[in-house]
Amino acid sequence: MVASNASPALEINQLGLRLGRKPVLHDVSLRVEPGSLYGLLGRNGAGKTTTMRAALGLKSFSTGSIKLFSCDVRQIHKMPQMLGVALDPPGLDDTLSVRQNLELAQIRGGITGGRSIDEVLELVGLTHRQHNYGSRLSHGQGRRAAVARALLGEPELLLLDEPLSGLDPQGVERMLALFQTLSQDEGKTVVLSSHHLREVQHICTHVGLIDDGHTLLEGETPELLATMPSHLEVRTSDPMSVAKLLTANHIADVAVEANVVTAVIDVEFNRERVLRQLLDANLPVSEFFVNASTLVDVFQHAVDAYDHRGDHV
């Protein structure tokens, strides 16, 4: 359950930030809730893994600010709270097991209490694969690995960057899942990026959609999807008279191909309504069904937006 009135879990405001000379970070902002499961969103190259590694302090930045739990950046040491991280690349010890990766983890972090090392290796799937050495690990199974090393002990907050990289369908759904169990039943906030943005969709919370190192939009992710249209799709042999019936139901952009009728619709469109009046019309309906927006969508019109937002100055 996301916590509203709390401080935010991380804070990121008007992030700037450079590689060299070239700029990377131009103004991103995000504000994560505790107890969220927040998706950081964008193509390959937006500069999600920039942001989370600048937000745990291995970047160092030029304009901007990042607090977790109101501790700036800076000071990420001092932090009473545990950070779960899981970067990419995992940054696993190939001359090591799966195991004795998690075992020195432990030790170098000073880990103890909270889930141990059997747990999170049942937790993410690779207890069979405990004693491979890491050079043995698929990319995917990597991916694992680290996710099961950022949960030893008792994190309160889960920095992921592209943790279903490399992962199989059923991996993915596993993954997701689990992602899922943290943050609504334990309340603890995680923090994923991905270019999969269809994959996240239906469980993430919040979303930040990125790119080019602009924060393009930010939300919760039901809120989002209510601002992009759906659209209907009508396969019918008399699509004239289809056509016609839906303009007279007030509903906009009706367009014809062949046998199909499209057309663009709201929130408040009531598809049994207009199914029962096609029907009770005796119009031959086919197929009738509506194609939600999604991510994508709302990610698509954001960059366009940005892409041409001074066009019409």
Second form
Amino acid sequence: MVASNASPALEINQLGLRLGRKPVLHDVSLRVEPGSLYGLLGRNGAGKTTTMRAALGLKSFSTGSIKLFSCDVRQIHKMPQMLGVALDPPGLDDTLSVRQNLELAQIRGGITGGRSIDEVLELVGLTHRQHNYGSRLSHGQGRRAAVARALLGEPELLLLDEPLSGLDPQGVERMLALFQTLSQDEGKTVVLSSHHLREVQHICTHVGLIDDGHTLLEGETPELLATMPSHLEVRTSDPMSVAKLLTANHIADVAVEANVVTAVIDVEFNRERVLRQLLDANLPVSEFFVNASTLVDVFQHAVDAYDHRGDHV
Amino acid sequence: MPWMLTTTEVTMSSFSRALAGELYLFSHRRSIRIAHLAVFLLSCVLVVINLGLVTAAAELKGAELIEMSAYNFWPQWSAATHTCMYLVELLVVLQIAGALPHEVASAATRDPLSRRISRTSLIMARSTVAVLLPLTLFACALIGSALTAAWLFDAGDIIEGNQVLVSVADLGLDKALYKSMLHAVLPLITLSVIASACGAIFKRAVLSVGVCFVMVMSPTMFYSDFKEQLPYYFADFLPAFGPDSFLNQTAQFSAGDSTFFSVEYEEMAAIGWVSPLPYLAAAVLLSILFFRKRSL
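Coords for the form predicted together with the partner chain, given the form predicted alone:
Time for the whole complex; same chain goes first.
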């Protein structure tokens, strides 16, 4: 459950940032509520990593403001809350083993309680590699080690840049389940950037989309999905009758192509009722399925709209 | 409420946590362990090589033509330590000046900064612990060469027949050597802090190491031409690369060359204690200033 009246875990307002003379971020605004699982999306080079680095005070910015738990990012070293950070690249010390990297993080963070090294290694499935040096880890193992380091102690806010990158399918599943547990069961705030839109859609309560240094959209995942139409597809040997029945049910944009009937449906659409009507009318239906809108659709629509605006060039 | 914030108790200050982290790195990095081992072994080997050279020269020229002092512990210890310090100074430059740019490039510095450690604390801790490396390497060189020289050579007075040629106590050879070792400490500390500053200033490890190495070598490069015009500089007194190295002077003196240990020693020593200080202070300040603005 996300509390909207609490101060945000992370609040970025109209962030502008240059790398040398080149403007990289123009107008990024994000609001991450405490306890939410926030997916930061965007194309390659959109500004996700730069935004995360700025949010940690690792990059100075020219305009806007960044606050973590109401604390200005410039005073990040004075904030009482613990942060867990796994950026891209993972930033392991390659002259130390995985376990030593975690010990070093514990010492630097003054961590005495919360999750231990053994626990976090177990959580990310890296116990068997704990004595490997950073330089001997695969890309995916490096990610896991970075996430393990971020989980040490009791971090209130986790900032994870591409934590699923390079992971095998089991690793992705494991991480997604872990992030969900952290957010739903423990109330931690998790911000993750990813290109795995389908996975993000399943676990993230909130989503923000950045492109070309601008925030294109932001909101709760179900609300954003509801803005995009879903599609009904019926395969039948009597398409005209099926189309007639769908139209009678006030379903818009019914189209017939060969023996397939398609229609645009909204959130009010009751698939059980319509299917029952089709069967009661003895219409020959061989396939009936709903293509629900996905984050891919939301992402594509927003990016296309931005690309076609033409005023950002 | 599950999402309510809990204030994590901060029991250590930003600097002390950063310092503890740097000490952990110092004690756990393989490259630092290997550096210590290499210096220790080299210091031992140098004494053994010296014994071989002296013995071979005695067989070629005849024992009576070889300086009797060559068979003594004190000159062997000082000479081996002095030579070994070339490796120590090189290792200090490579390890310290090269470390931070490498860590920044691999993003390893981001984690401490996300753990409520300020940039100033991190770089101060880095500079503080950097001081340990030349001192522990110096100790390895001293111990290695002392143990080997004590095993292979006599530490008493230099005697020919029944006659004492050189009395170590009368000449104050032992005290001079201890003093010269003490005088090597401040230039070495300054070198490590300057190497740390180079790491904070330059983005590329090769540039950082290169600039630091040029700073170390510059007195040697310009010594003959500009010695009179140039002010004293920290690297003048480095035990190996420094043209005014006290350890070198003592090594030469203990080997029987009295021109190397002049009466101006005390005066030079006083300069040696003061001249590195401005460089030390400047290096610390520059480290903080540059690292605060560094994009990580």
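Numbering follows the first chain given and starts at 1. Please read these numbers as outputs of a predicted model, since none were measured by experiment.
Student: Hey, with one rigid portion rotating against the other between these two forms, which of Met82, Ser97, Pro229, Leu92 would you call the hinge?
Tutor: Comparing the two forms, the hinge residue turns out to be Pro229.
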